[in-house]
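Single chain ahead, by itself, as structure tokens, in the form predicted alone.
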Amino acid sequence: MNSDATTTLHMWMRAHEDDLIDFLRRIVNMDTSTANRPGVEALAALMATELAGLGFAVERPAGVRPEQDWLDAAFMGAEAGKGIAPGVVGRLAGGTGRGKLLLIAHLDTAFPPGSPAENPFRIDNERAYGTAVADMKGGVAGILFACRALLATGAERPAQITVLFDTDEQAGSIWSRPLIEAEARAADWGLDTEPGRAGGQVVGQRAGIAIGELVVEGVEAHLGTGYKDGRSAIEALCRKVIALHRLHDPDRGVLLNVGEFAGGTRRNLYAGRAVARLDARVTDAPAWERLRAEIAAIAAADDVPGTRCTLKLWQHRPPMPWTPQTDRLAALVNEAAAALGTEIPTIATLGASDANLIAGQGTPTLCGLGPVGGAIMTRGEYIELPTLAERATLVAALAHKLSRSEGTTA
């Protein structure tokens, strides 16, 4: 096809981008941190009557507590057990195109309970910052004013299109999980409106991601009086620690990071129990099942007679493999962007999103939609605000060239 669509789509994107730039100030200014619930439940509220008031058919599905408990509680720490906020799924049926597409972005964030107040939105220099303004306020408002954009110009657009909008993403989207890869065995493509990378890229493959929780048992004594009978939690886990570091290994796709640690009750004393948790990262499938058989013979080693290892490790984010669908996908990404007089390339990263989800139903799925940003969950975490309407535009390009295509380029 030519170009004329996605060339109307942006006129209209950048006729209504003050609205956008608007939208995204209110968004960003709420606090929607995964622990914070009310503030989450507020922003789903509206995303949920924005999509009603486009014709979308809404539905509040409640998150799946997730069987491992040890994983609630890793992600969620003191709010382990209470449940997430309600996603919210919006179905648009009626498009004149073909397939099913599911375009998806999450409303929590990963900033702390309070910072919208203390950093919000701000323009300085055509840079936009905020709170989680790029992870992933600028991707939430992107879908709504693609889908806007799509409705306003009457393009083409596939049969049906499904918004979800998960809550629970930036703690590894256990309770969603279930959600997004019903939605995802359900559709033909999918699209994660993540920010795009500081280079302006949009990514086709992501790594899966695992955490473990590594629990030594020791056997406490005094140091003074016990020391033949003590066995340190804490040297055993010590010496599991650094054989797991030696799996770090970037160009065999593998990263590897404990990041958690503590044991012990008084310096005087041999540490009856210690943990650590950590976070695996692989490229491909084959991959994770050598890392997992290494992780956990490392776990049953006798490190320290007289001590015992538990471990537990769930890959919650299966990787995302590059594909010859995520070709066709990358080339429809080149069309609009042509078109939009930019250039756009698709690469691999070793990041992961719920867009493994996605893609780990055999679906063909794109990521980094959302606008270009950097410094993410930091204070200066920022997007350029060129790309906010830009990359509104190419989600909407996209759903319109996948309404028209036959498995290839449209």
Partner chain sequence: MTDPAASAIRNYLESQRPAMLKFVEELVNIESYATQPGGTNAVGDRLCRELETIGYTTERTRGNTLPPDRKWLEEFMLPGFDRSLLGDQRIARWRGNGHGRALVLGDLDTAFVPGKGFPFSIDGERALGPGIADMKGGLTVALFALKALHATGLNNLAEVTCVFSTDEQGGSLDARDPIERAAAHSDWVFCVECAREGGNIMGSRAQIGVARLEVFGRDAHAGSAYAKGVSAIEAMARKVTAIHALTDPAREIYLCVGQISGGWRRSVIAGHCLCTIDIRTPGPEAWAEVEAALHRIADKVELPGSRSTFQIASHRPGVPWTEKTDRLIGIAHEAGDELGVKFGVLRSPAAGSSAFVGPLGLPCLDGMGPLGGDLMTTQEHIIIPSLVERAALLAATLHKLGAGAWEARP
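Now the other one: the form predicted in complex with its partner chain, given that the block above is the form predicted alone.
This part shows the chain on its own.
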């Protein structure tokens, strides 16, 4: 019977594929750079209206200022302190099936303001191109049309479906995190429509990501006349960078990169200050606990006496580990894929998304359920156009299957 429902949902979706593409065109051409708050607000308002039109009860919760000011600066740069456009939460009760399902997508893009004008939606040879068409306007449209399909076909669905559109994922979701985590705790399952991998896979496991900043204060002094007094912050930080990169060990599930390094003001002065910024990824929570202690020890090491290091370190994306429930969700994806006449494997990746925040609350979660895409965050970003409807069907089919499933609830 499941495969029949999937087929029915897919037939509806194919019949409405032009509407889906038109909707995608419309929202790709809206400028929703994280920094362009009015642009993000316009899309949020549109999505709120669309959900309300389907009978969702809609709220617009404000973002929550992160406790650490430095995080805001680290992710928002010049826009720090200005907050974010309120997100969109829509709740649809009255489903006759089991459980509560959370569907999530982000409305903001990683592109600078003004990008859609230069890189608008266009179709060429079975691919759709345009600003953030994959990451993740395609997934935003997919959630809306999955809900439409469920309602239009009368397919059995979970007792409650919550749709959450957040507005700062590309900036670490640091203002949306409390909201996402609260909805995750209230849900039995989470589905995130980030783009499918270029090979068509969905994502069952993601790395946890932390960001860090090391600032070393040395003693600025002239090389010629101040040799005895000078303490080079650059030297001290170089030693720490070498030690930090030694922690990189993919075999034990740790990736660490110092991606930014800057120090000194003049070539003939011992540098009084140097700054390094790092990105650290782990595959599970114990690895993070170990890594955090190791990074702290390196920061505290007295490499160059007379210098002082301060460390800021924050895991903004907890790991999304592969669990037995991931196997069950992957099995449902396989069932739906078979009904659609395709194969959709579930894999692990080292990237991260809002799905990490959902999984971090212990809620079974899949990600990468949006259309299959590539060249993410470049001008050539694209989706494979046939997968737009296919993945929207997949989301609806998973909602349906979960509402009938046994033992997959948390």
